[in-house]
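What follows is a single chain, given as structure tokens, in the form predicted on its own.
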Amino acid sequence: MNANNLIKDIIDKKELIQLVLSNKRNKDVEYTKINIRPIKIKDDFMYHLTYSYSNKEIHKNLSDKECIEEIISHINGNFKQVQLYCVNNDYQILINKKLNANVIKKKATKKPVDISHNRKKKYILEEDVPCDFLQYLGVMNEHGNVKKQKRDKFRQLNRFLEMVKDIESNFDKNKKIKIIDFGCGKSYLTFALYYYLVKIAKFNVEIVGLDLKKDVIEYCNKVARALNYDNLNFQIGNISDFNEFTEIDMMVTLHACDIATDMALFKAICWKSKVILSVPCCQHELNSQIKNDLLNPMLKYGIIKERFSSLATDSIRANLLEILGYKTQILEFIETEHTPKNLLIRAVKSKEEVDKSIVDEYKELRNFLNASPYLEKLILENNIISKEQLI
């Protein structure tokens, strides 16, 4: 069986599932394996074609006959083996030294997709499409792919402007919208705010992005003028300190270390912010302070009770929000095989005065793990709400 007419046969009669080159011949050949399926683009079919390299991937879409010479091209020199994933059959081609093609025939394995539901994941930041923030940062090259050990990165930013799309319509398009990024760090969320509500979602903004780290602050700064973002600025400052707006539209906390998350959460109630957007990190509160003997079976065990304390530590602030009129999520923010901290508290203010509904609810849940969370106590010293209501 010749291995050329078999791929042309396979692709011009659109019997091909899946195609993999792999086991390199060619050391001057930088990528190791090709992985090719076909898709469908609006009514066109085509080939999405995968090139892996050690520390990337590329992708490119073509024609059939594109194709068909793609694949012969590197089965002439390049490639040792291909695996063919057919309608019917599957094949695995063998080639020698000297460029013949052992055939072998098998039972086909995988079954046919729907193709027209078969591509790319479409993300908010799109791949293959250059980004200024994203190339000056790392993530991506100057072609607009994506760099292999950037992917979670950037499919953290994507999840990130996903939730800010789902809260943009709270903002008016006629007034500049003031955010506060607190423990900016290197800022990849930042730019990316700046990047979306800017240039995609066509918004006035004013961000500032705060930590405590003057080589980080004066990096971001840079970054921000090269890329002629006029209106984000970084400074050197702590979460208790900054005072520079009285009231905001959004304030964003990302990994603020225990009760960081807190006075963030605080002075955002106190600027009156319209939109929350926090994920916490390291919880460690309440763990100190649970004490149920109806929960000793379960927190007799430490790695138990520190996430049960996480849990709980969340569960609460989100209920303090919501007792203050804000509309409360708790969402995953990116899948937990990449980090356990992957919570996000997303808070939208719906109403002015005190849900008492929720009161009653919220105060059952901290006596019953005799609890005295820092956040109430900001609220309580500054008059937020009265003792009476909610002790």
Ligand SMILES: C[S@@+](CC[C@H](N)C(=O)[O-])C[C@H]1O[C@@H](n2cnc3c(N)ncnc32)[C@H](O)[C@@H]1O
Given for the second form:
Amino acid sequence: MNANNLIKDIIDKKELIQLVLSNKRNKDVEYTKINIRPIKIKDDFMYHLTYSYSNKEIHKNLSDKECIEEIISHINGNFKQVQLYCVNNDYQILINKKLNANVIKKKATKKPVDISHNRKKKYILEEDVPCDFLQYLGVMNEHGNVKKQKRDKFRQLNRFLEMVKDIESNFDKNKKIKIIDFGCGKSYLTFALYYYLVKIAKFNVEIVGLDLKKDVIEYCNKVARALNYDNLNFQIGNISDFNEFTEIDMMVTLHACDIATDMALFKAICWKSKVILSVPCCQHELNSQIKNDLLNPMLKYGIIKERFSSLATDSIRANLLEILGYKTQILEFIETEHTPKNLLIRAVKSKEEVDKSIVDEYKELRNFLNASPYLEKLILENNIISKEQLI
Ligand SMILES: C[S@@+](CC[C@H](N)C(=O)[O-])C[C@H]1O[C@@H](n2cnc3c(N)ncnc32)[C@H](O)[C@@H]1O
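Switch over from the form predicted on its own to the form predicted together with the named molecule, please.
First the chain shown before, then all remaining chains and molecules of the complex.
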């Protein structure tokens, strides 16, 4: 069986359920895997391609013709293996060094799925299912109906929990998981985190929410007691002065203002937090530092400078975390139409030692931007990395 003809045939007949290109042959290709599945956008039958990199994913929608061309181009040198899950059979295609393809036919193992983009989204916190904290905070009524004006909040909470769910395998079910939420504010997300980890995922947790605002903290403690969320407590305090923990499993900081995010990241680094989830907010620091004549055509426009500074700040934070042994991703937290402050840094501690491989490119970026990042300053002042390594 000819592999190219097989792929064309299956896509032409709309019999593909999923296709995975893996086992990379070409080192110049940066992504390690491509996952393809059919999708319906309005009335058009398309293919959704997910390119997996070590620290991110890129998504693309292609027509059937474009999709066939893309797959065939990758078989011709980039990947050694293609796995096809189809309606009637599965196929494994193995491509040797001479680019000859061996097609192995197998029994079908996957059932076709509803590919309509319009199908009702299955959320972790479900609609029409009453949930105690969502009711208490006025997001849904006693029947579980989400209030119209709280729909964005409901989606945000669910999106956040999906990101937590993705990393929960880093936690030990037999131990108490210690979590701190820095700059917790009104704590919708903190309550959601507690609800998910304790009531759905069945972890044993201790969560502390910290904020500068006394009234907010009093209110959050009142809600936690009313809901009998026993291991959820809120404290008044400044992130930089909080020294109650010496080790921690997860640090969360969502929309903590400006360099409060850096203080929070620094604490998490010192405590060797296994997981970090951080949505930065209003990054002013670099805006006043960034200077490079090569960037003038961009930076002369205030709004571009502001957005560029934000992206540069988060890139610097993410790179510093990687240097310190965190596998780091930057994910879209919520659709941009709701807020431009929508990037989430998700970092999982993967090694103890400093990753020297990216130090040079980090230094080049920092020097190019004329930046003196606060997080770097904290790291150096506290000898987390020596000056010789980073300056
Ligand atoms: C924009 S609110 C975000 C609240 C919540 N995390 C959320 O995402 O909905 C930022 C919160 O961070 C708190 N905050 C800012 N700097 C802080 C610091 N240095 N220490 C503790 N809390 C801080 C503020 O008081 C405020 O409540």
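Rigid core: the largest C-alpha set superposing within 1.5 Å between the two forms. Only a predicted model underlies this, so the values are computations on that prediction, with no experimental measurement involved. Positions refer to the first chain, counted from 1.
Yes/no, residue 376 Cα shift of 2 Å or more between the two forms with rigid core fixed: No.
Per-residue C-alpha change between the two forms, residue 175, threshold 2 Å, rigid core fit: For residue 175, whose C-alpha is compared between the two forms after core superposition, the shift is less than 2 Å.
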